[in-house]
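A lone chain, given as structure tokens: the form predicted alone.
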Amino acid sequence: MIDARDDVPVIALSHVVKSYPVGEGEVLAVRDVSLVVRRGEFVAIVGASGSGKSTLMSITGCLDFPTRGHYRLEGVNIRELGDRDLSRIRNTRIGFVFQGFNLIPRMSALQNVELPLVYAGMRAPERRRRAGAALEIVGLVDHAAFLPNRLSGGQQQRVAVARAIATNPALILADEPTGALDTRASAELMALFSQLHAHGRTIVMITHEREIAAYASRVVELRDGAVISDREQVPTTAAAGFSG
């Protein structure tokens, strides 16, 4: 069972590996590692191409099992769970920010930020309410039945952040968020992160711009599978301006 009290990790990651078979031997993804996030960080998982930054946001997203070792989400091991189970945490306890947006095309921008409600049963009235007040939140209320393709990149990034805060999720799981963003959608989009974070979200984010992961207050660098650094900082911080 959940458990979501503030003392209880979000993520535990306890020795983790992930390896692949190659020939009669394998490839290590990741090796031995070990990483708490505690309900309220916002960590920033860094490192080159090849890192295992992938890997590891694939197993922190229940979309993956370690090879080795143990992953507990809010105290629960995930091993341990079926697939309704799992489908049910990916869909409510996780939100989702990938790089390319993943918004569905013949959807209104409020119609993709219902979609993890409608998945979770959600009654229509209710719904339509919490993914209007997600799309107030990342300031594209008044774009709600806007289709994606009248929407800028930064706009549709911004949909999808709406969408993974709609259910109200214990983590946000960011993989790369800004690796199809200019500099000016990148800069906003991390400053909403930044708000999301001042009011109490956990959030994770993979990325290989160190200008990015500036904005997290903490960062663990990944090199060749294995944590090589984890470190707090002060963020950068930036005047959202959600302007449409």
Ligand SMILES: Nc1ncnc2c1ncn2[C@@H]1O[C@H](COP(=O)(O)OP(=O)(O)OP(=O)(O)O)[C@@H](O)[C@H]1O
Contents of the next structure:
Amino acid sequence: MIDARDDVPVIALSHVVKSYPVGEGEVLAVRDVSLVVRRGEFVAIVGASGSGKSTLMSITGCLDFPTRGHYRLEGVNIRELGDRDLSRIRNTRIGFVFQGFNLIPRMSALQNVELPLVYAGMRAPERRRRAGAALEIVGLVDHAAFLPNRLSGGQQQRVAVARAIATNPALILADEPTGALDTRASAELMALFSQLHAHGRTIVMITHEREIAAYASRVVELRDGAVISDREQVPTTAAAGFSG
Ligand SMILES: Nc1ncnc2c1ncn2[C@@H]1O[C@H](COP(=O)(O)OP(=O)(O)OP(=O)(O)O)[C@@H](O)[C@H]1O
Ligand SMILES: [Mg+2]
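Instead of the form predicted alone shown above, give the structure for the form predicted together with this ligand, please.
Let us now look at the entire complex, which starts with that chain.
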């Protein structure tokens, strides 16, 4: 069966500009970016510090609006949504992964993964089943009862990935997901991203490390808020899986 949504890009940014007022003038953090991301793509956004990566990410994640231009997520112009619809879309259609994991310290791995499902109003048994399945995918079902401080950084980030995929979102949005991880944990996380990509997930990931961007199927480079290159590539395939 062909899903009608297959034809609609996950992300469609059209002439997006983001400026911040500074004193009398303004700083242009993003200047005229047009970008389409289709279902199943794994895109790395690269660029030097200050090139506009995080600004573009917060617009893509519906955490901020463009100053000019348009943004459609799965065909929906997010400018036209009210607050409730906007938070519902953020919670259910986008799975966020941050550099600092952002897990709740007093909650077990399983409870952390359940959280977006709680917000989505899902009942406890179904919630637990879905969260358990997500932990299984990231290889941490044996750690479901652990509090975050009993997990390594790499494991905490994989719990965060489980939380991000639990709602079955259209888009996984990751801002420097390996920024706080050592080389080995970074490679394991990228193995997981490659696996999710192979299973058809759409991923947009910010990184300033070339070796990390190598796992993506497409690399978009920003400079001074503008796209200066956009190319497809054969992704690095992660050699090994990961262990507990
Ligand atoms: N809230 C803000 N107010 C004013 N200027 C801002 C604001 N946020 C970002 N900027 C400016 O916009 C530009 C882009 O910043 P952004 O954080 O998007 O860059 P980045 O590529 O994510 O950098 P980094 O790699 O250091 O995280 C920078 O010049 C920054 O100083
Ligand atoms: Mg940034």
